[in-house]
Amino acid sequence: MSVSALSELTLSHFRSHLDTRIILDGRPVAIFGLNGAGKTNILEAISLLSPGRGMRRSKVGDMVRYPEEIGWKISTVLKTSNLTHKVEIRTGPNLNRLTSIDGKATSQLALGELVKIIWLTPNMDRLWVDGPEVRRRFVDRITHSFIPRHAQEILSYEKAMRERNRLLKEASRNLDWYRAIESQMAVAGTKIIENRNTALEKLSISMKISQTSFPVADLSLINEEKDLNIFSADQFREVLEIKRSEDLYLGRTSVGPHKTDLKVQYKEKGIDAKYCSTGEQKALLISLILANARGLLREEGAPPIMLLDEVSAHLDYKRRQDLYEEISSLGAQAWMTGTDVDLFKEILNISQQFKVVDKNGKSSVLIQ
């Protein structure tokens, strides 16, 4: 079963936090304080419990606290209904990232089996106007939450594609090597597409059962190769072979799941997300995150940990109330940040509150 909550979080020399310890009881967490106090740094630390580079996609060295520069450590106690795990993530001697679960060294991918974490950050508001790569990353985060092995499929596909691209740039004519690599790409690539479609189907079902004011969206994956979503591995391999001459000229692979884009349409209005108002785009994004959480609760029997950075700042009263009611009904430990405690007044009676203050470049967390 997935982890349902953190019961303890300790940050050592992590960004603005020299030595911060937070004791938790499983309820939603409201964190408030001035801009720059260190609120988002707490959420980023938690996001590193999930495979990948965290919600800011920062390099390990960029998270070191200055001026000490001695490396950082994140220690947590994760609780399910009947199990407790101690997880530690820290920097190694070469500023590499080391992970251990219950005192045993493990890989980042193993964390995906243990803990489900989803997040929403202010820079994700650009999801609808940025390039396809950003939306693919968003889809893959959601897909990985439902299907942990998805990350391995992406690694396998990208490794094979890099090798194929190398051969293309070198104008290699080694047909046997191309066929071997393209077979690997085809197997991993069709699995990636299958996983993504499965995840979007789960999101769609979750949105349809929502009772909140957040909009329902029609979701689909689009590709330059229109039939790619329904190709078998053999068909995809044949496409790669057909495209080889064109790709030799380009020096790169021109077709595959690495060219996929996410199409989101505001169902009630029948318009694409990129043409919606800023408020509607924000509501659609929150709707997808809530649908992700709902789907995981249904699949795993426990809600994910939710990291919602500055989520309430631009919501009207009705939608803010709906968001908090949804979090409450999910039973999720949602970590929410904001500049003012009044942003959380509708959830104060069922949450823990912490104020983050900065003094001389050191963040401190005060229990409210």
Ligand SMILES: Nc1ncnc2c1ncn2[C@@H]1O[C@H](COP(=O)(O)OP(=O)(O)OP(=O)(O)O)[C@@H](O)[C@H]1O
Contents of the next structure:
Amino acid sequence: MSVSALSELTLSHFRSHLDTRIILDGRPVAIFGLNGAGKTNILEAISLLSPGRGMRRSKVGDMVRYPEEIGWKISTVLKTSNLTHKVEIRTGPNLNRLTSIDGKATSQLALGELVKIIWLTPNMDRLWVDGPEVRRRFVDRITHSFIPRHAQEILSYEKAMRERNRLLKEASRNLDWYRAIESQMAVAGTKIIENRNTALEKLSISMKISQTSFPVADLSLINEEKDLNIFSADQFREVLEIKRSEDLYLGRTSVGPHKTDLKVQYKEKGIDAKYCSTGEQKALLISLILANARGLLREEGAPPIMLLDEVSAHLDYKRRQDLYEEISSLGAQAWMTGTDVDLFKEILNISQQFKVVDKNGKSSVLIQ
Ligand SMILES: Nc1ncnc2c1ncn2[C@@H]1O[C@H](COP(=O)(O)OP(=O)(O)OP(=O)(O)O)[C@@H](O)[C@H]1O
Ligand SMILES: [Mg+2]
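Alternative state: the form predicted together with this ligand, after the form predicted alone:
The next block holds the full complex; its first chain is the one shown before.
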């Protein structure tokens, strides 16, 4: 069974936190405090337990606390119903990220198999109006939460594509080389497409079978090459071969899952997410993240850890209440931030509450 909650979190020299220790009891966590107090920094630290660059996509060095600049460490105790693990992530000698589980050095990907973490940040409000790359990353994070090996598939696809692009730029005529690389791209690329479709299917089922007041979304992946969704590896290889002369002219690969976009419709209204109101767009995002959490609960037997940065701020009182009810029924350790304690009054009795304050550039966490 997958890990479902943190029971301890210690941040050393991580951004505004010099030495912060929080003890958790598995209930949802409400964190409030003034702007700049250090709330999001706590969520960001937790997001580093999952593979990738974390929810702010920051460089390791940017998270080193100044003025000391001696490197940071995040120590946690992860808990399932019957197991606990000590997990540590810290900066290495070359500002690389070192991960250990129970004192043994391990990879980020291995940690990703142990703990599922999903998040929603204010930045993601731009998801529907930003370029396709941001939506693709969103789809890949969801896909990765269901299918951890998706990350490796993406790495091998991108590696092969970089190699093909290099050949194209050099106008190489080495046909054997092209064939070998396109073969690798086709195998990894078809897996990527298959994984994404599987993950979106799981999301759609989650939305269909649950009774929620959050809007249901119609999800589809769109490709310039219309029927890429039904490609077999062989068909994909053929397309790459056919496109080769066109791609030689462009100097890059013009077709494949690296061009896919996510199309989301607000089902009830039948309109594209990008034309929805601000509140509707936020509700759609929450709906997707909740569906992701329910899907993981169904598949893994445990809900993921959820990081919901400033999620309540734009919700009316009714929606806020619905969100809190969903979180309680999931049994998820949801970490929520807000500037005002009142945002959490509907969840007062069933959450742990912490106030974060800043004093001379140093954040402290006070138990409420
Ligand atoms: N590397 C760092 N070293 C020291 N302090 C840092 C570092 N990076 C960011 N900070 C400080 O952390 C603070 C921001 O913390 P954070 O983003 O967690 O605030 P917040 O409580 O979420 O605020 P808001 O309500 O505005 O979102 C800022 O004051 C910033 O200067
Ligand atoms: Mg913040």
